[in-house]
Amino acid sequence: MSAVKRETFGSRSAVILTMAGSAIGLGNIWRFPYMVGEHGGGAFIVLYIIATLLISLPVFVAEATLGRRSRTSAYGAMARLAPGKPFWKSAGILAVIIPTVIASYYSVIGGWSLEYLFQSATAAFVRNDPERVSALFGSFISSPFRPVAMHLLFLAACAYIVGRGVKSGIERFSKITIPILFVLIVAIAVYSISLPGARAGVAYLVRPDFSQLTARSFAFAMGQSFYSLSLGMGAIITYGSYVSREENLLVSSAGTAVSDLLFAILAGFAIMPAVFAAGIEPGAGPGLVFQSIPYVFSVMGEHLPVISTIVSVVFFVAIIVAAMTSLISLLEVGVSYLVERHGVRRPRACMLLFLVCGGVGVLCSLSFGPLAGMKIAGLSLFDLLDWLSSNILLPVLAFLVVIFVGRVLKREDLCEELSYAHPGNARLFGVVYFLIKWVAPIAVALLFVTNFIL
């Protein structure tokens, strides 16, 4: 392995607002609103604040715990602290694996985006009739060639900034996009709010329904809560890697899921009261966005051609960073395994996964159109990594890393890890320890079992 000299974030401001970064993604604006009207509006908002705060912090805690301790990539992080274990040394092999599939499909989502953000900026929406607005999107993802195109695009822009480093590419990027975004999905919120009709959207998230909740509700609000911190992924590992010890993990892991969850929760105030303003059904599923939301954007369109035109540009560009920030998470699991364990410089790694996540990605688009007859069990491409990842690889991972943290690395090495320089936090690892070795694993196995039995 190559010794090579290891970046650490600037500022805890760095370390949350990069970590937000990876959190914040599609999974807030594109995957949260429509779980939400599936599951119980406010109902499930209330068990997913639950899940986050109770379980999926805890995880949060162990993967950057594993990450900082380790000072390596979420490849190698689990073996260098359990040397002459060859089992945690084959479960680092996952951890490269799932940020690569995710980043394949995933950032055929980003060219979707991106494509939209066209539409918008051309005044698409406004100058076409709403029923023939909604049926924009199964034409274009069938097409053979402009959904690929905006997939490398969008691929290709998250590779170039992943290869500026981990300083002047990431962090810089974090750093300046992330407040933006929290601007634009308020601005968004408001404007939403103020829609005519919008107020059964908001009573639909601020009056919790709890006899729509099922057995799998609050498995579905877990799942989501992974999904949105990035656990499971590798990314939280690679990036507290980059974690200097004189920052308050505790701090920064509280920061970045509390920022996660008021994200979450404002996309929701963007997109629900315009869904019930505009008659759509909540739970109208994974096309809410891409289907749905442009549809409001035409029917304002009919009296508001211009302002339409700029929210709709607002919104698409909130969506395009939020995927960006989440994307460039995942190709860097990759790029610091190529660079840490064989020495390939870093330009040349962020090819070698544009390369692979690309071919992926094309042929994860092409499932929409010309692949559409394709299918493994029963699945295109694109829903069987989609399936694998969420309900599978994403679990196994977090539960290794949890077991992995609190039964495998001693007690007294994760209290020195999460007090060094900040004594007072060890009147709270008591707390932290039970809900990392107890708490989450029993949680995270349960989350596993429910998404094959019920």
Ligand code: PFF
Given for the second form:
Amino acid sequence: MSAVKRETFGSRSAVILTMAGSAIGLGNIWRFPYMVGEHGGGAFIVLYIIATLLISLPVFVAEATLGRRSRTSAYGAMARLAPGKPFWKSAGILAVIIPTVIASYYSVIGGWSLEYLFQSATAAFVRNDPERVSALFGSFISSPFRPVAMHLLFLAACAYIVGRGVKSGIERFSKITIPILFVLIVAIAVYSISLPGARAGVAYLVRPDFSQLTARSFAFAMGQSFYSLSLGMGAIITYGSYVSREENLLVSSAGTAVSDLLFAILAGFAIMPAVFAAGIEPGAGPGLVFQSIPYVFSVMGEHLPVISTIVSVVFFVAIIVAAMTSLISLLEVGVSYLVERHGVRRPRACMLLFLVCGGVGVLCSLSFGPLAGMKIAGLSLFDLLDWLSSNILLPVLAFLVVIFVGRVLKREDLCEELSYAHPGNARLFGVVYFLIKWVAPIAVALLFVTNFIL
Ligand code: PFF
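Now that the form predicted on its own has been shown, please provide the structure of the form predicted together with 4-fluoro-L-phenylalanine (PFF).
Full assembly next; the chain just shown is listed first.
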């Protein structure tokens, strides 16, 4: 491995804000609310909180510790800590391929958000009637040029920030945008709750109906929580490698998980009350943000066009910022690999990733239109990558990481890594270790089985 001096994040708040930047993304604003809608509202949120605290948080600690201990990219992390074991070297390859694949289609959705920002800013939702507004989505994503151009623009902006470096690019961007993001989502939630007819939406979120839950709901809650905390994709391993040895990893991991959880719940309150106020179905699925929400803006726009336009702009700015900080972390995995393993200069590594993810993303985008007939195992390329990465690759890598940290890494080494600068952590270590060694692998294995059987 070439000897490249590693940068480290500047402070505890920088660690939490950067990691939260990776965690808070489309998963929180786009995926979480529609999952809540499809799985019975508040009951799903309760399940989600339990899954995050008991399973995802320990896995997060495992990934971050693995990164910091190895001080290298996700590719080399396991190989460096278990030298001479080829199996762990191949696991590293997976840790670079998965995020690059995800980045490709994540950027396509980022591009959609960019388009919707333009549409909001030109008051397109307010000017058109609600039915037409929700039909807009299908015709937009299936067109051959505009979604492709938006995807490339979005990807280029993120690659540019990654190219500026860990501290002056990634950390700086997250430190500025994540606090703003929280302010924006609170403002939207307050607006949404204040709409006439919104109370039913609030009740839907706060009154859990456990009879709606099935075994599948648990798998969905866990899968969603993994996705939301950016686990199983090498991103947290990579960011962990930029955390200084003096930082308390237990505290910063918990800070990140709580911020992510809070943001997801706020996003639920930003979206559901408005959806109920406009009298539409909460279980609308993936179209919730791009069809139902513009519908809401259009309905509201009939009486309050200016406010509705402003809120819609704020809403899509929030989605774009959240998606950018997440895509940045996905790109950084491949970039750090190219820089450290192959000595490629950072800007050139970003260019390479832009070309690869750009190309795959273009195919994904076209799979809604001109390439719609091209099916693999009955799925379009976009659906295939989404399904493969979240149902197979993500749990596989997460499983390998917890096995590695819980069983290959020595217990004392792990304890030393977590409590070296913070001896108080040693008292908590037994619980954390038990969750990493036993609870997490069993839960991930169950998730995997459930995805296939149910
Ligand atoms: N956590 C991000 C979200 O919730 O949108 C998605 C993501 C980003 C997953 C980075 C994985 C990752 F490595």
